[in-house]
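Okay, so here's just one chain, in structure tokens, the form predicted alone.
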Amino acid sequence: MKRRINFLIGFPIVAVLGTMALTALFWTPYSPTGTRIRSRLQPPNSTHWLGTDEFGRDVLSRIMDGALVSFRVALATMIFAIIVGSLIGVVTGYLRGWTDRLIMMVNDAMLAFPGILLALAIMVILGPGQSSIVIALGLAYTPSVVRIVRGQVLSLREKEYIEASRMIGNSEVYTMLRHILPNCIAPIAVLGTSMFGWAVLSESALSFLGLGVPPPAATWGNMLASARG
């Protein structure tokens, strides 16, 4: 990995990033939310060492406390995701037929729509929220993972293990979750770390446009949208 360019750049930006948003849980050096008129749009100083915004809000709190929220939402998004599609493409590609048929088409044309759309789209219903933005990319990101461990499936499916354990009398269920599900876990884990990235970005992007996590909370987004004056 050392002679890795991507890794060498990469690494510090997420490893600092990362440290940030952990500390958020302990510290900031302001409250993100505590306003102070007296102390509105202050350039970078020794006491606010990123300066204030026009709430009179410490900027370097605030971008602590909103990489940690990212970062909640992110995992939160990626975990769900993950779930609900790894189960989906299992049974989907392990039972085929009509079940295989009818869910595949469903899922097809959720993935002819680009995910921050959807994502847009379901917002608008679930309105703004830590909870109704992971649900929102969630169900955005699912299409993705089903369509990756369906295609895993359909080749594990066809295995001598497989028909072992169909041979010895265990149920489909045990077969699927026991032999199957496990050995999807290397493509999941290499699309869950990229999942990971896109619900940062995104959860940000919807945030910017007013539908992510309220005000006065702190997020990413929502302070890009709020310096754009």
The other form holds:
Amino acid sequence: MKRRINFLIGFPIVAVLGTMALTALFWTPYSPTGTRIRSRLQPPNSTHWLGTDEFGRDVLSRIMDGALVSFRVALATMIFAIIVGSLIGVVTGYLRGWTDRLIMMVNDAMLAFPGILLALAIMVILGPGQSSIVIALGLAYTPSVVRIVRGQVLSLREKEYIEASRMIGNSEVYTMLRHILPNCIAPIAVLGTSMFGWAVLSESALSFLGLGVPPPAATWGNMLASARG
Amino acid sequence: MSEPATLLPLLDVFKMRIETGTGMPIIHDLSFTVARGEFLAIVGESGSGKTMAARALLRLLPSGLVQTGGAVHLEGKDITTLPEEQFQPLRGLGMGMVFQEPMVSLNPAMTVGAQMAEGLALHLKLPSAEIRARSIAMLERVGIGDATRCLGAYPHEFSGGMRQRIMLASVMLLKPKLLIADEPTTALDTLTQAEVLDLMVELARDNGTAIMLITHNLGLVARYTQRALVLEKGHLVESGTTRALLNAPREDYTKALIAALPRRAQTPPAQRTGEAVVSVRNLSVTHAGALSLFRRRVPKKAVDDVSLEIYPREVVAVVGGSGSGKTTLGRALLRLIPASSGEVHFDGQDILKAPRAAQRAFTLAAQLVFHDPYSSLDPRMSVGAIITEPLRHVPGLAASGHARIVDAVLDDVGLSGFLSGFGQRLPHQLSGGQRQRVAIARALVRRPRFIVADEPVSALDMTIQAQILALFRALQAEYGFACLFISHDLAAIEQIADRVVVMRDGRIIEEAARDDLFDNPREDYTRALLAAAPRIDWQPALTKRAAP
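Given the form predicted alone above, I would also like to look at the protein as it appears in the form predicted in complex with the partner chain.
Once more the chain from above appears, this time first in line as the rest of the complex follows.
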């Protein structure tokens, strides 16, 4: 029952936001970046349902377009972190030894940093832009993927079917890709979904601080920043 | 309550019924009694509901199962309807339980002393000095050497057998009227099993405790109990005195269980022919203590200077207790674990030092059948894909020929009908016996010349064990592979082996043809192993019941 209630509340929210972002891919009521100085700072009305900002841009259009930007960045971040993290995690967990120790030392050092600080530092180096955000957030999230995948691999490699794969004559790479990686999918999927939410939040935070997607492009973060000022 | 309590049975279960949440019955109207001080066996295979019946007595059913009917009387008192707070004291004082898996039934984060003290403090409200004294006395009673130090130690510091002794000690501290032992020794090797069960019976007799022994092992039933119930799929099939039940079973199911016990093969052991397939010379494996930052564990010789030859079409059994190095030996000669010294010859070459091509040839010609069919199959691969996988490495075999080969081998292991969809199933859709058949098919599909079978039946039910052993023997005759059969189960070895090697502490201490070893063991250790092996024709000298 509890899960059902979670679903009943959560699904409509996700559905509305998702539809908004997808619609923005093809259509928004007004151009999200088109300035119309005449109609600046309007309250919600029949032409601009959510009003306009200080440059006369339609807020609803900007929210929709911002959702698209956020979701695109979050999705790319998630994929980046999962691919890089899983590969490192599987290799380090399967090979053990000094490689493992070295990689995990670096990994844990990165993990000890608050993710947003790490992303901030990387953003400063890379400069603003959507692809820099993906790299910065991706790198910030990779260590936790490495940790989880490695833990899973450590328990999987004791399974007898991994030994069976060696007995069959399969190479280590094949064993990793065919037998270990597919069995890591469950924890990766759980981590990935929660990471998506965090990535949306982090992207907004970066944009709010002026280090994310540069204006005039709309994101939820820089909309909040301009609304405050 | 008009009858004197001593005439009443200790435990009277009347028409107990257990169902799943959806109304599927797990136990159908089970009725039985346990007399004071009586040792009762509940026999059944997995899925028979024997564990659930016992857990229901203690109200420890897992979520999803409910007891929907029946009455349980303990010492004449109906305990079925007792409110929880009045039932609670019965757990421990009235009925104690020893679980199957000593590795997980003790809390790893608590010292042994603290766990033993829990029951005494809760039920008897004793002062801590008294608790400590009683705990030490009981630990000494169960044969723990340094009992005082043991109180402060954590469970991981003890072996499986020791943990089961500690478990037993902490349950018996409360002197329960009834001890429920759920497969208490399945995880232990033969010698330890006999020690723990002998101890359990002694303790029970000293305290007048009745025992309900839940097991699938008829040898243990014969050796330790006076009366037995046979359960099949939640139904009581047959009950009676152990001796009558085993010597003159009335029901077909009981007969099938008894028939499934391994017997010595009628055929004479295979004669050695030709050159040895694999010959092991002075093989040693040292588990060098893993180098960690803070300490280095003392190196331990798991296999110590072992020499062994295995001839074509021959089954050589390696027997020994846990820690004897038998599993390590099998893994090392397949190069799954590095050997520290020695040679393994195959086709005239020492494959431990041979060039890669020769090692590859050995890998393709040798296979391993695993102990646990639940962990040896990749849960995400279909049966067909699992058995097809080894064929990737057969040179010059087109993928179009795979299906036919896989179909043939599935047929051989008794899983025919691959083309009609069996191959599409995933391992979790199969029973334990079917999984082990799939694992055997995977090992056989390349027609290897040499197979190491590492306890291939010990995780299976008795009737399934018999089937798999018979199958293995038949396949061995048909495929003609040489086999190293690793087991602690002497009965299985007696059925399948041509020659037996006894290992202890990493060394081979006795090697003989099957009949010689079983009829005239030379070493004391071998004799002890044979004596500890549970057999159905056991003379019940140990279990004479004290007259009530």
